[in-house]
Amino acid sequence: MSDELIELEEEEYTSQLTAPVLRRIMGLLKPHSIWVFGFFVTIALVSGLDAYFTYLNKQIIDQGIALQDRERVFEIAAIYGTFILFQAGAVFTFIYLAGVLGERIQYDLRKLLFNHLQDLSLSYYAQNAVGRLIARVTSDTGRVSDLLTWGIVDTTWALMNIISSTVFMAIINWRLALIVLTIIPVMVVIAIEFRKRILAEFRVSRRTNSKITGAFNENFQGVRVVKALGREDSNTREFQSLTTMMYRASYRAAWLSALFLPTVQVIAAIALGMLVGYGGLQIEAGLMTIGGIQAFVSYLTFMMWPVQDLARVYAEMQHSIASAERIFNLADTPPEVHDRPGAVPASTLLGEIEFDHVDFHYEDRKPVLTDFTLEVKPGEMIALVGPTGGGKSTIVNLLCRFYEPRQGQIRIHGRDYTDFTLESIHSKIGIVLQTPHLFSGTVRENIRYGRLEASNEEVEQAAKVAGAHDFIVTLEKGYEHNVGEGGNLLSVGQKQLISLARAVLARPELFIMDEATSSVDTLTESLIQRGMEALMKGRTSFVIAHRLSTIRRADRILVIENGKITEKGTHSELLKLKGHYYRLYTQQFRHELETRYGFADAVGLPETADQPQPLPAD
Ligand SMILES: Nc1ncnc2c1ncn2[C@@H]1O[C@H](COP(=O)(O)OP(=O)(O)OP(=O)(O)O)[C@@H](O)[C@H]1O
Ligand SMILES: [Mg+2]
């Protein structure tokens, strides 16, 4: 995806607050309400309590000190620790709940999307980078549930501390209180232009900072493409200037991020003076004490932080109820392949197979397969050949039921296999793809994937069928080995020695092999071609394969190019057909003659079989 595309998605979700949105959001607490609720009557215990403290202090100024009454001194100081352990009791209670809120939310969230990631269908990700796939499952997820968490922490705390000392001040003086409340508007507007501004900034920042990630990615993922092509002086001077980016508007941000305490400052400072000035002529008056004023001072400063807050927390709801629609939009995301109404589980994969009229392009609409039909018998075993981007790993994607069929049929034992479950198709196959595909974990993990609750013993079996046992075995830690993050430690063909292990374990009615011995040496390829062999014997099998060495003994043989069947028959049949067949099959004969033994016209090959031939009328 380009970066353009990607900044047109984040702006077309920075949307406004939504009822319909709000109320799916809100819906995520449902199962935790109990949690909610209890930190709602924490949070007003602790703000309650901070209120009536200053409202205490002002007894002490007025009552204690004044009057010099030692008694009700010890009173207040009395009252003053319990209230304070009870303070730090609620205190802890509400951060802890948020805590573990937070970790619930999110864990719901990332389950929701990992559940429905896995549902959605291989077009769905052919479209969207899986980079922002698991951005979004992580950083998403995380947005949200801090903005139901510390967020409703915050936005409580703030309206309990500005409701309590509102009260407070109140009943010690309503004209005062009403001089301070005029100012809280002024205060809460202010404070919001600037973290609007101050998110603004860090949203860019944010937005750089995550193509400095896709960089990092494609420039390290493709090390090696990047210092074969001699590229990396190139992608440093973009590196930089998106870094130069980034700096610049995280420095805005730190400017005016600065600028705002001191600007709120001032106001609090205005507000203070006329306190103090009306509160001075209120004494004179006798109509408030100095341990009022001194509450009142407090009382000020106490409504500034959640002023302060409240604008925060609006500054980045805004963000965090984007990211919410991102994740409700991906969760609605509806898979392309999915089971439909009233489908049933298919019994077997072991029957006829048709494609019928099959029509099928990819999103970009580009036809790929045009008409194909094609019968295949229970057991049979069909290879497909074909120039590169003919349309084999096509055929058997529409076979796996990855793709379906956009015109046309493909059949099972005569019904159409949309009535059957995707879940039944896919656990009858047994697939060994072009690019072999290992989870972090031991190899014994990585067989044992195939079927889980298979034993030790039918693992190493299984190892030994596909000819995968002597290579484990070498290895350092033999079935304990690691072979890490996608496989990587280990080299391709091993990789395919292990995936067809695991199809091998998997016992499939149905077995894929997609030109799973193109990248081996000789030896690793007749021990694949062995343990197919194995693997095929009473299973229908479609293997695709470069090295035609490998498919000689296929029952059919089809010649695929550009989507269409172009001929088709037995090994020999083909040869027969001096076609396309034919030449790829002296080519790679004579290769293989000139590299091992330096000649290739000892055995009769005929001058003319590197030159293309015109193609025999079908
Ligand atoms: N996910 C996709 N989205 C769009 N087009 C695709 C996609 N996958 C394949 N194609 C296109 O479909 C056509 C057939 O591709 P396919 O992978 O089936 O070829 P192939 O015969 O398996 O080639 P190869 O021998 O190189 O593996 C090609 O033109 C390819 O560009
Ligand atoms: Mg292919």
Ligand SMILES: Nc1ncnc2c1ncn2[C@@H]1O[C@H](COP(=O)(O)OP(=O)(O)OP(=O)(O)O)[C@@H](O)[C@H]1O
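Note that the rigid core is defined as the largest set of C-alphas that superpose within 1.5 Å between two forms. Numbering follows the first chain given and starts at 1. Predicted model only: the values in this text are computed from it and were never measured. What changes on going to the form predicted alone:
Taking 2 Å as the criterion, residue 246 counts as shifted between these two forms: its C-alpha moves by at least this amount when the rigid core is aligned. Annotation: Cα of residue 365 displaced by at least 2 Å between these two forms, core superposition. Superposition on the rigid core between these two forms places the CA atom of residue 255 2 Å or more away from its counterpart.
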Contents of the next structure:
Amino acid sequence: MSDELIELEEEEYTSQLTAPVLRRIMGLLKPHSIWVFGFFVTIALVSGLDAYFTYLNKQIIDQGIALQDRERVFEIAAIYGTFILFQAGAVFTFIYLAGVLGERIQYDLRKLLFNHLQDLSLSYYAQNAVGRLIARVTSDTGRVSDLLTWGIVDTTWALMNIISSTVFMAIINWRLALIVLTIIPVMVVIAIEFRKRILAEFRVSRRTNSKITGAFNENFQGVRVVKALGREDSNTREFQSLTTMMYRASYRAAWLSALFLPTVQVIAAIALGMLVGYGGLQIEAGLMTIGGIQAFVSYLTFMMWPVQDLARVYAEMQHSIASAERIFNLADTPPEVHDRPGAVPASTLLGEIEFDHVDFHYEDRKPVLTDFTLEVKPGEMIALVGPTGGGKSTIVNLLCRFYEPRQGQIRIHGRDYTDFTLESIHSKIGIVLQTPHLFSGTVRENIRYGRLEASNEEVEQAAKVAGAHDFIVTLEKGYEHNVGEGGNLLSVGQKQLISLARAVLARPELFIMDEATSSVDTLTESLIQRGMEALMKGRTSFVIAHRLSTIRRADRILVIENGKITEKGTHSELLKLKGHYYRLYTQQFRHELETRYGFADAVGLPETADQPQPLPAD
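In place of the form predicted together with the named molecule, the structure of the form predicted alone is requested.
Coming up is the bare chain, nothing alongside it.
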């Protein structure tokens, strides 16, 4: 497990149980109240019968064996056998109920968190590590589920055993029962203290182990740098320091674990000695029987395990409380972007789009867009170019309403787009990203992800429009070919074409292309370019591109620097300006010549031409 994930798992384990947290935790049981009731009844029955069986053993000794009454022995044995069958059924029932209840609670929590994560804005994901969110949905829900099932099983079983044993001991001899009861709190306190100290040492050991794993990983991956800089000795010393720390923590944990049980046994032995000594005096006085002494010894031994269970559950409860707090904190996090009261579905996005004096920042005092204004006509193709960090992707993110302006407005059809529901806006937008993401499954399933009700014929037609059909049919299973996790069985270009086909199938009214050709070869780029042109017909589109060859036909090209439009116009108009766009374009043209032919000076670079100079023949 990585160091980051260990830290995520271990954080906030010092949390204390508070009334609000306890109410919310117990509230998770409310939808399953019938199961919980049956759960408690069967546990109480099992623990009560355990104590009763010890009492029957006393009766066998005192009423059967001591008096040589064979009939009484058989009578008690018959009672014993009958109740054993009841207990077996109760054990099966409470284990079954605990298993089902645990799965239902875990299902409820994971469904709650997964659905809520779908609603959270991109800003939340930008501020929280993926490992943190995975830990919430997996390990944290598992811990809370275990607390509300097996934690309750162990706690209820332990308490019921102590209570039922105490009741039967009081029936036999209340004076001896008081002696035993004075020992139980001491055993519980000692057991809890041991568990807390052992847990603390194990936590240090786990954290150190994660650092050791990270050191291994860094040294293996960076072995060339380590050897080149002669870092072997210093790395060895650092590694030795970590392993020593882990050894000491593990040693202390092992030592405390080894000491724990003998300590509890010594205390129990002291109580047993007091019990036998005082019980012997009671026998001489005729106030106690041999069977009664044997029953007390059994009850005392029987109580040792519940005490240890209570200590273990107490230690684990701290983990579960911290997990519950993290789950509730996530569930209570409101989405930064959400539907406003009275929001209505947007009928179409094909109208005029207007950025009206928009300001935006991801972090306070670090503006990305400042007083940004732009008007886009229906069906217009807008290309965004400029240096990294200038604000191009932010413009697109705001347009898609993944984020909302801090100041100013974005209007569609002259109406503030926050008046429309998020679902109606997102359902009309198609996006192809620089790094395409495919889901595990077949090619057909990934294309159909854009419109789930689409027929096979529509899927294949979309692939043809996007230029993906020709390579898909060459795959081993064609459209039924599995793409692997994240599409890792396909090349970047193939994934990009499938992503484009997915956008085509979705029939978007607003199309976004975010540097989709920056990582593909020129042949794939031409296929994507043709697919883009087919998709953009009659649609408003925004294209972010570093390869300027893909945007020469844009209706307007905007150069974005420091959150502002510094140049705008068509391709030929911007070349005439000989500004940033001209320098960027000619630089790319020269680089292409040098890459393909090894020279550039012999060929005139474009100045005002709408098309680049033709390349020499091979």
